[in-house]
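Next up is one chain by itself, shown in structure tokens, the form predicted alone.
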Amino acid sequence: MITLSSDFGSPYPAAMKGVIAKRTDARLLDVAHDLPRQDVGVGAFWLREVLPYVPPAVHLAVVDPGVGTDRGAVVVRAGEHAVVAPDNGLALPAARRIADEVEPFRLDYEGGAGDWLADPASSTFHGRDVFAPAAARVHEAGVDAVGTIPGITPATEVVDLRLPEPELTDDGAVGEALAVDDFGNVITNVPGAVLEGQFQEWAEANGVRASVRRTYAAVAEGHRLITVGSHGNVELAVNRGRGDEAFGIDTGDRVSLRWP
């Protein structure tokens, strides 16, 4: 299959859609399409967190606010995947869940693009002109034959997005709200482990006090809760309510967790 990502909301995935289906009859899934819109940290960190769940596929992902600029695409292969994307970090997080070991290669659609790319590309619609024709290229072609494929070749050099990394302490964690999801969830990156013996006691994020239990319910509706969230880290909620209100945090604030 292929799977499509992107910020673009609607109707611009059609377009991408069209073009993949004039050249290949791939399964589509689309994956999210209303991700933060230009930032390329917060999709990375979504397309990790959703991309190792789905089978062997090529993953067209598109968060792009260089588009029509000097920045690269790349082809980046993990495993039985590839990621086709903008070569601005946001395809190697995802990629590194997926395999241990990835391979990035050097998207050329200025020349020498063979016959994946027919039309000159726009400058501001790569999605459509650049990124849906490589992977139905590279679905038909096979994961394996990536480096066959005129116009891709191995990348030396690539941007390298990394996710950042919390600070453990004896009483606490200092790290950062790398997402805030559609629930209002504040999702952190400090990992879950830490509330280990934790649970049914108290902590405080940015000062602001509030249960720390497993389960949102465990709370009565319209309070606070420190919990571990699906992907594994700590995560700011309120049970039916909205967590990055309740706590005053946003995506890429810092969080300061401390306990007794």
Given for the second form:
Amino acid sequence: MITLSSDFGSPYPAAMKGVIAKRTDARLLDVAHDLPRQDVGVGAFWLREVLPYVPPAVHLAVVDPGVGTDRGAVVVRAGEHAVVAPDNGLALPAARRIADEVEPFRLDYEGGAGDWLADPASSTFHGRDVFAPAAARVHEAGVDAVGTIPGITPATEVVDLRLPEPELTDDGAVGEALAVDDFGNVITNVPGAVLEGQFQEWAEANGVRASVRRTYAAVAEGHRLITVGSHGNVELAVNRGRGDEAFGIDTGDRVSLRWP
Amino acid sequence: MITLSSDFGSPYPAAMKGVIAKRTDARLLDVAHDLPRQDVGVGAFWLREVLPYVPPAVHLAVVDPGVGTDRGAVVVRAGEHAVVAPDNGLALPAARRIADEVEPFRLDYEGGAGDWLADPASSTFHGRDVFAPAAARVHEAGVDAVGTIPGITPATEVVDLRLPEPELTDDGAVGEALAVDDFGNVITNVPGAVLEGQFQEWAEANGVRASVRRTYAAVAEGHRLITVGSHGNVELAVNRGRGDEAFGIDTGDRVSLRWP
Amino acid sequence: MITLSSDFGSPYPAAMKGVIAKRTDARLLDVAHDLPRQDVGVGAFWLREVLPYVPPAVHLAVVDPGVGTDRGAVVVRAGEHAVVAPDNGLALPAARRIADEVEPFRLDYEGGAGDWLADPASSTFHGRDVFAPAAARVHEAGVDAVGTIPGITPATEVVDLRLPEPELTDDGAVGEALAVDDFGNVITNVPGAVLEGQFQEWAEANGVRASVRRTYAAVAEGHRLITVGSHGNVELAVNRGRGDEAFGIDTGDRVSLRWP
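Form predicted alone done; form predicted together with another copy of the chain now:
Next comes the full complex, this chain leading.
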């Protein structure tokens, strides 16, 4: 299986899938192609949340503001999975979630060693010309054999990316809004465990008070709640409404949680 | 084959697909993941219109404003098809369109009897943790054997949902706008047969006059028409424009049709 | 493999896929279902850019403002590929890009000769009732055998569509904006080769000056650039922004390029 994730919208992902289908019969699974444009951090967050639910696969992931510059390209092996991505940190949070040990390789797409590379490769669409053929090649060789593929060599140094960690205090936590989902739920980096014992009470997020509840429907329609989302983190939501608007919090904002 | 329908947007459906792909090699077919948010009636309408065109399959359908509450979960068998959904009526109009007799089963996702259930299951994403594993399990057992699966038992009572029926009169009909599609076409519940003999004439919808025609292009660009849509019902449209805006009618509105 | 392209949004494409899946086990690949609504020229452009990257396949393509009128329906054979589409020119630019010689056939969907046709066929959704079953039938017969299928006969005349050609001058070029992609990049019909020797210089597009660069990130964030896009044509862009807004140019506009 090969999964595909990008911020490409439509119809560019179809060109990547065509390139892959010319090289392998692997099953294809779209994770998302509407990741927030050129936002590596939010892309890394969504990959970390979704990829662990997928069977062992090669994951093609492209959020790539540096396309065509001298930024590198990597394959990160994580157990039976491999993530093929620009060397901008995008792959690492997901890889570390999948496996305790991750092993990065470098895609030598300029050196001419890779027999998998599109010829000629454009400067503006490496998803199609570099990453898609590399993902197909890794799938065909098998994740265990990634190091034997011409043009793919162990990487001594890669761009790291760690999603921000929250600080826990006696009466709350200070974290960050990692993403806002399509429902308008604000997903923080604060672990849901901090709410244990707080259900049926209230809490404040950046000074805005809301009920602490396990389910959206436990508050009246249009009312705010603070809950534990499906990713296990504290989430700011509105039953049948948008949490981001009701709390005034967007991706990347600091989130200060306080309870009585 | 397993089809997937939801109001989840992106990328949550990919987690459901991953969960399924870990359990079965079934082909996956997306019906829609942009169903109107938390609107069970419109979701039920679209499932009824699309699922009959699909080969025998297990249909995973999640529009679920009550997720995490004590609302139940069902599998509705309809001939060679089965719909796995929250017990909120979502599955029934499609199931009844597919087969004359439908047979509901209950998913015991809290009793611990289901060997298929994700452990632990979240309170906020039953699509991933309850319905997706159940759909995979039903697919693997076969629709005929659904009653033999641990944790799936015949249901004596389920939440029913019937889409509203129109009233036909001598010079028209009074119905409801069941949905507005992405083109802006207003799809009513009035059967297209009432227009027989009216083509090349005009009619009124809520007092707004328009030509009755078989095809959009039979009126000039930007002009209103009343036609029979691909679902067989009366549809209010504009050639190369939006019918909902031109007629001032939205989903759920009463639609009064009158002809000369 | 069968690819699908349309301006249908959601969930109508799922009905097409169901119709196909009832007739063949062919792999399905979505190219796009958000092609600009009823714009045959832009649809033809995107098909031309994407389909050559796909392995030999039957390509179902529906942008069809004339649905239900007496416009015809075609299968255009191009090497090992075939494009099934309304007879409005949509298929031809892609077919010509794939193969030097293209061979058009007519789908006799009204004459009753086609054993593949849905019965009854609606007047408003030929994607589901005419083109999807025809694509499945062509796939099952094989592209080489398309002429042996009942109801599919050699076409003597089809609606042609050629994308506009640019004029090259001594100090520039005059072309047209063929499309704007989801990033806001303006894709012109001017071949990228005209920029050879201009990189590290500037140029003007409709009087708006911008750097000529090979990659988006070669200019500062928010700055305009003129580059060669992944389709090989001159593209007007903004690093991490929208070129269409910064240059004031939309699909179909004349683009006058001038360099020093």
